[in-house]
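Next up: a single chain in structure tokens, the form predicted alone.
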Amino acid sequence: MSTMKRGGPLEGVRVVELTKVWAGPYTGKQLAFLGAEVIRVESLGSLDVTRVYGVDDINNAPGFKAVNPQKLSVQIDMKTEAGIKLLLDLLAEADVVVENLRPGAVTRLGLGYEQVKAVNPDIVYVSMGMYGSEGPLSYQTGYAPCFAALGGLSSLVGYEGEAPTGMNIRYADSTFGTTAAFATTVALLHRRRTGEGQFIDVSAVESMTSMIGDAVMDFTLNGKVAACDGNRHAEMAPHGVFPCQDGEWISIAVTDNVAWQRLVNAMQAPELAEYASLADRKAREDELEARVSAWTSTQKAESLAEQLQQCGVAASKSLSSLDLIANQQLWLRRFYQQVSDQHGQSRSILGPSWKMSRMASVVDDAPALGQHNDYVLGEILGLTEQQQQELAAAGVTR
């Protein structure tokens, strides 16, 4: 089996996205990313709602590109037999087919692991779902904020006596597809030891209680419900986020206490270094945390943090969208990258997040819709011209 040439240890196996909004889409950019060639099965007449979202252009949308580069995109109508019948051809040429659509969909279109794994035995088929594919509450759907709530950590999020604030939705779908990702990679390692495909099973809910184990084990060893607590931290004091001038922030972590001293000394404040503990400083963290604040509050952001830096505590301002635009690390490791769409204008994307040896560094733009159905009617599945156009005129590919 051919695929597009993409560098990176996943070249040439090819994935099959049956996905929408992030969390999947997620996934696959993840794939992508690591030289998989991840084709999008999508149709004018149910589009992902990011390519809608807030634009009128479909094929420009912010949320879209974000989620989707280095992809392609093929138009299938899976509403119609024909369109159905196309997958299952495609699937036989896959390795792999990620899905997040609702409960009982892809079974229902004739699209179910035995359905897939009857024309291609060896697929690794991941399924991705709020609660998983198993157990009473499978049936359930849900969206970022469910999977942060229900895996526990919205609750953790917030100020002490305040009610949880819960946090950015994109945490939650990132996290989710991050981790199907991680799975997919090991069924394919297990595959090429052993010839074997597998059925995946990822839950949300699941993969964001993983984060918050140290929760969960307090509970089970000392009986304590975890709470919000703001910035704080159980072994450091002061911890947590100050005011700076111009509405911007600082985040500060004093480690231990040589850090404390350092941080008194910063501050030009003696009387505070007889919190010399962190017993003393925890009792007192109200008040120390005003002190820093009320100090914190007359200084620049960027230069406070080297200052803190150089002399050994722990600091960073806390960094804005245009902060991080700006951020010359970022574009010196090549964090952001340039690409060029399917008009030839250029622009910048969020490339991986890591950096291999033996990795190409090329990194495409998100596809337009059905950008790509020549190269996947045609190479892939070895449809004529003639089939193409009458799959396009019956509205099947289009």
Contents of the next structure:
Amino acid sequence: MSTMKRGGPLEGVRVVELTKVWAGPYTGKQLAFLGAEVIRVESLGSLDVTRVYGVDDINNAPGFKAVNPQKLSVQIDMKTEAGIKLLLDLLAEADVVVENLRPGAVTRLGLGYEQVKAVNPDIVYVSMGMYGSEGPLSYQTGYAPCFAALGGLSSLVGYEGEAPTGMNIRYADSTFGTTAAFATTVALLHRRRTGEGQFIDVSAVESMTSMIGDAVMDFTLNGKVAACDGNRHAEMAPHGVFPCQDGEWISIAVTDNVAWQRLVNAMQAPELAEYASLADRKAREDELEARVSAWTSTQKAESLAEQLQQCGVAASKSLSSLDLIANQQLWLRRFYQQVSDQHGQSRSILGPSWKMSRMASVVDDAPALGQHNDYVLGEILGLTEQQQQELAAAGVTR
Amino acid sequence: MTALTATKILELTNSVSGEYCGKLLADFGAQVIKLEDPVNGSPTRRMAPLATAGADPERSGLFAYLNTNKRSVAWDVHTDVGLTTLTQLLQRVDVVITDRPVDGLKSIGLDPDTLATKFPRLVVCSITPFGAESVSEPESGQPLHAEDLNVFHSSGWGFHTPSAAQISRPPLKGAGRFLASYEAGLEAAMCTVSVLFERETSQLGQFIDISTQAVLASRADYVLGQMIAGDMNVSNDRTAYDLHGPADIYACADGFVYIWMSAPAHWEALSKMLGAPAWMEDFPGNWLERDCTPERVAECRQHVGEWLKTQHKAQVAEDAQTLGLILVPVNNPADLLSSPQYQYREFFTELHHPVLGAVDYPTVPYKLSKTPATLKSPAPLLGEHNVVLGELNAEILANGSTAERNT
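Structure of the form predicted in complex with its partner chain, given the form predicted alone:
Entire complex below, previous chain first.
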């Protein structure tokens, strides 16, 4: 049980993270943003690759910092017996442990569920794997785009009649991480109500399938294997992304027949009004898309989206990274906010996506390696200065 | 036992995001009551995939998927009696999931300003495209018109999909029709359960405001977080989120495979896999990390593409795995049904629906050892559980007052 006071619904919950790269750390970030105290266990000899990727200073790695705000870091070398013992002592004081190491690694280290349960019977133990922790393919590993490919998601993204392209390469880890975080909150609520902990086994591949559940139902119900359909939609036409001036793009979704008449009016193309029904428009979709493209291509995306919104047509500019950083709506929500590091240096981060009546206060930048050794070893584990010095000298806490 | 059996939830939503949030909680045992319009019901009842046979209004596979384990109560809240009943119900439930704009919540006291005084123990989870306080149209004051396509493109994912985009071709919408809604529903479910966790001790409800745009934008934190901090350039470049290299989807003899290559070890594994072909000799061993030029990427892609055309996806993936090459099949839904891993984990469960018959449903990606999510009952027919109203009234009469729980 954590004593750190940051507010938020998970205040008082202590999470220990044995995670690397993005998905596991994202789970920890979601829990930290909900108010939990999240302690990353790290060591110099086995650094998270995001601490070293493209930089010399492991405490100023931009990718690591982007995914790990509001967390604590303790150094414990998991390759030593004394380190494992120390870690088990820490886990005895934790409510949740999250791991996304290679399949079987935690058990070999002596940190599997049964081993941790022996020191903390009520722990919520969250295991994250590409395919989950058991089953004929559970030994396999991969990166985020592999999850999306294996889970059926990539097969649905691409231009009509062509090979799939998949989503942008960055997609999947954070969705997988949130899936694990949700399951964790359910287990925490159950524990608060009953006192019972449990083991949670999360599959990255299945988390991707969950993002296309209705397409999978189309197969189980009708035997239909959906193919890439560009930007089309079974129940709307036109439904697409159309070119504007200066390389900009606008997304337009004609939700129903009324929206079509509004669009036709905006285009000043009364001859298109006769395609009054969805079936009419689906039958001439190529042609109608070409007409819409010709109209949008002479205009600026942002003002055109505004104009379409005014007349009740669902439309938005396709936002580039430059647009996102300037997006009024995201600033208004305080999605972009400031945190500080241990030296008082401030840094902008993406805050929680949500707002709630009693938010956790998100104030801290990602931790330097071992920044919270004193707190974890001294306050949580109650080790004396001398004991801590001995562990450091023996390399256990480096 | 399941984790949320003690939790009563009212669903006031017409959207996929709200229904998915409710489903995630219902599958953990929460008692979810859908309040539906008595004439048409939820709009998702009319949406594809539809069972091929007949014109039955209950034949939507989308609705069936999104509403497992729920009960449906159909009545008109626009009448005095309907509104009174709704108010009584609000005093008996723990959570309301809604997609209504805040203005629409004011009349029933569920807006953030009134909630704490009128229903202090109630958790209201609002899911909207741009958040409960979104920038409104200046003249009408109405929320923005936005479908999943528009929100996806307001989040950055649209503009940057696919990777390695050709700038003359339109950016894409993402997978399927509802990815944005599923992401928002998942985030909403996580926040709702967290707030219920806090309520166990505080005894207080909260207003939760989920913006689908912000949820999606936050999913790109590894890149967008570096951009907002000034550590990575922002631009109007379609490839701003990309990792450059030969990683991609390639066609093979019976479908498609995905290859990831970013490190010397992957290059060595490819060399072993191909028997050290001559073309690979011209590449430095560490080129993926140190010298990843567009020319090398193009040449590598060409050779890999030619080789894969002759391969079968399942076999080549299995061989690659043993050599340490990250190569996986691009599965479609049919592949998922026959996957030994999905079968082992029992990812699909058969449910019998009175109109759709016996159908396999995708379940959930997490296995909880003590409180597993389970699909017990199929989606309800419209108004199938109107008897709940009778039970509610009986409960209210028995207790004499509705006031003690939530007010």
